[in-house]
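A lone chain, given as structure tokens: the form predicted alone.
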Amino acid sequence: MASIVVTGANGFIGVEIVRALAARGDRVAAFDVAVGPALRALAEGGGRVTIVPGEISEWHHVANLIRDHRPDAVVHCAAIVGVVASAQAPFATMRVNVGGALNVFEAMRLFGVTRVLNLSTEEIYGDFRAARIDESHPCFPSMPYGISKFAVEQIGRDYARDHGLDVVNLRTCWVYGPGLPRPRVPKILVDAAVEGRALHIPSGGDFRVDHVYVDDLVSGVLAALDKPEHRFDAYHIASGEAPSLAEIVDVVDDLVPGARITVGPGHYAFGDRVRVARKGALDIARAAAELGYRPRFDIRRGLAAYIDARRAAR
């Protein structure tokens, strides 16, 4: 049994990490500025989860968190997430994402906590230079979200070199599954299909990106957390495949008979206005070799699980 702090514990990914840690017997300090029903239910469900309200960009909140709990490790998920949100609030993105991570690293240094798993993103790469890339791909992020997350990785390397922190960056891609809050694919496709609404996306059918089901991401996080020593400070935790949006639409149409989901050709844009960087698949060979990571959900199985959960939630 370990003691783990999870920041951003009320988020889509954070709450699933808290759930998995508690289910295997770990004690979890769940830190977030908000508390939703899922996180509250976990805190009331057996005494392994303690909710710690706080803002990641407030130094005294983070310092008190680390001082009071002295965890074996931190799983750092707190962030303003997504290209669109960061473009709309660039100052807040830097304050929360970069300033918040600095607070975590500095509090760990002061109170003798060494291991942190930092949830990172494929946005640090900018435009992919190949259809499949590994962790050595050059990093040229182009939007506030990717820039902030790349800065966090680099700052973590400074703390590793100068202060002995064990900072492990888990670079994931487009995570999906029950509870996904942002209105992007595949959520908008699944919602429309299950609700019986017609949906046409004007363009984006040729766009390819690695979609990872949330359960697979959580399994990768736990594998990295449990590994005693790491030879690398970055891993891809993804599906290793990059279906096109047109292929995803076809799968949803097949899984939900009568669904009226269509997409036009070309590149994808968030809200038809914010350009999406050129993407592809994340090579997961390093995570497989070092962590034993094996994703269980290809896109069809993941969408089927998501659709079933969406139907049950209705």
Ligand SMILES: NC(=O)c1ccc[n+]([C@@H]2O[C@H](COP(=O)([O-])OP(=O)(O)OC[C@H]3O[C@@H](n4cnc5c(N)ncnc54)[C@H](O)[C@@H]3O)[C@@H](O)[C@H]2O)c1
Contents of the next structure:
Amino acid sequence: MASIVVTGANGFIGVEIVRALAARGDRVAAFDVAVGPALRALAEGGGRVTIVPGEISEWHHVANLIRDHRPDAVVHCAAIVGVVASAQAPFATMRVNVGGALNVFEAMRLFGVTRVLNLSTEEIYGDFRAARIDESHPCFPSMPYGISKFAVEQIGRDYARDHGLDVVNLRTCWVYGPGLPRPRVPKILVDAAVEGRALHIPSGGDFRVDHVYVDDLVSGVLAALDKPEHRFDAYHIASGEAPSLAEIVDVVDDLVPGARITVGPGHYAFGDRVRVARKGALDIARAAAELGYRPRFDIRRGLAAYIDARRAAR
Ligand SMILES: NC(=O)c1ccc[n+]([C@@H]2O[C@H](COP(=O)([O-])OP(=O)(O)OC[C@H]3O[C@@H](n4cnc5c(N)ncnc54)[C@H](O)[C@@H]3O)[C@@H](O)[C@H]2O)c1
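Moving from the form predicted alone, what structure would you give for the form predicted together with the named molecule?
Below: every chain and molecule of the assembly, starting with the one above.
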């Protein structure tokens, strides 16, 4: 039984990591500025999950968290997430994402905790230079979100070199599944299909990006956590495939009889102010070889599971 701190534990991904850790018997200190019903239910069921409310950019909150719990490892998820949110709040993005991670690394150094899994993102690469990229792809992020997440990776490398921290960056892509909070694909497609609403997305049919089902991401996180030593400090935890948005729309239309979803051709857009980088598939060969990572959900299976959960929640 291990003792794990999860930051951002109330989030879409964080709460699933907490659930999986508790289910296998680990003790979890679940740190977040917000507490919702799913996390509260986990804390009430079985006594393995302790909620620690706190602000990641406040040094004393993070220092107390690490000092009081002295975990075997930290899974760092807390962040302001997504290019749209970061464009709307660039200062807060830097304060929370960069300042928050610095607090985590510094508190770990101070209290002798060495291992942290940092949830990172394909946004650190900027525009992909190929349809499928591996972890050695150059990093030229261009929005506050990607820039902040790349800064965290680099700061983690300093802490690894100078202070012996064991910082492992798990770079994932467009994670989806029940509870996805952001109004982007495939959530907007699934919501419209399940609610029987027609939806036309004006452009994006040709846009390809790696979509990873949340359960697969969680399995990759656990595999990285359980590996005693890492030869690499970054892994792609994704699906390894990049279906086009037109293909995804076809799958949703096929899975939900009567769905009326259509998409125009071309590149995807987050409104008219935020440019979406050129993307593709994340090569998962390193995670497969080093961690034994094997995603179980291709896009059809993942969407079917997501739609089932969405229907059940209605
Ligand atoms: N969802 C994706 O598609 C995706 C893709 C790549 C990487 N990631 C990374 O995974 C991690 C989790 O993402 P998510 O999708 O669960 O996002 P989310 O927004 O659902 O969760 C983030 C959590 O962090 C918490 N948080 C935000 N600011 C905080 C603060 N100042 N102090 C304490 N807690 C704070 C939020 O309350 C929230 O519960 C993030 O680090 C993100 O960059 C997510």
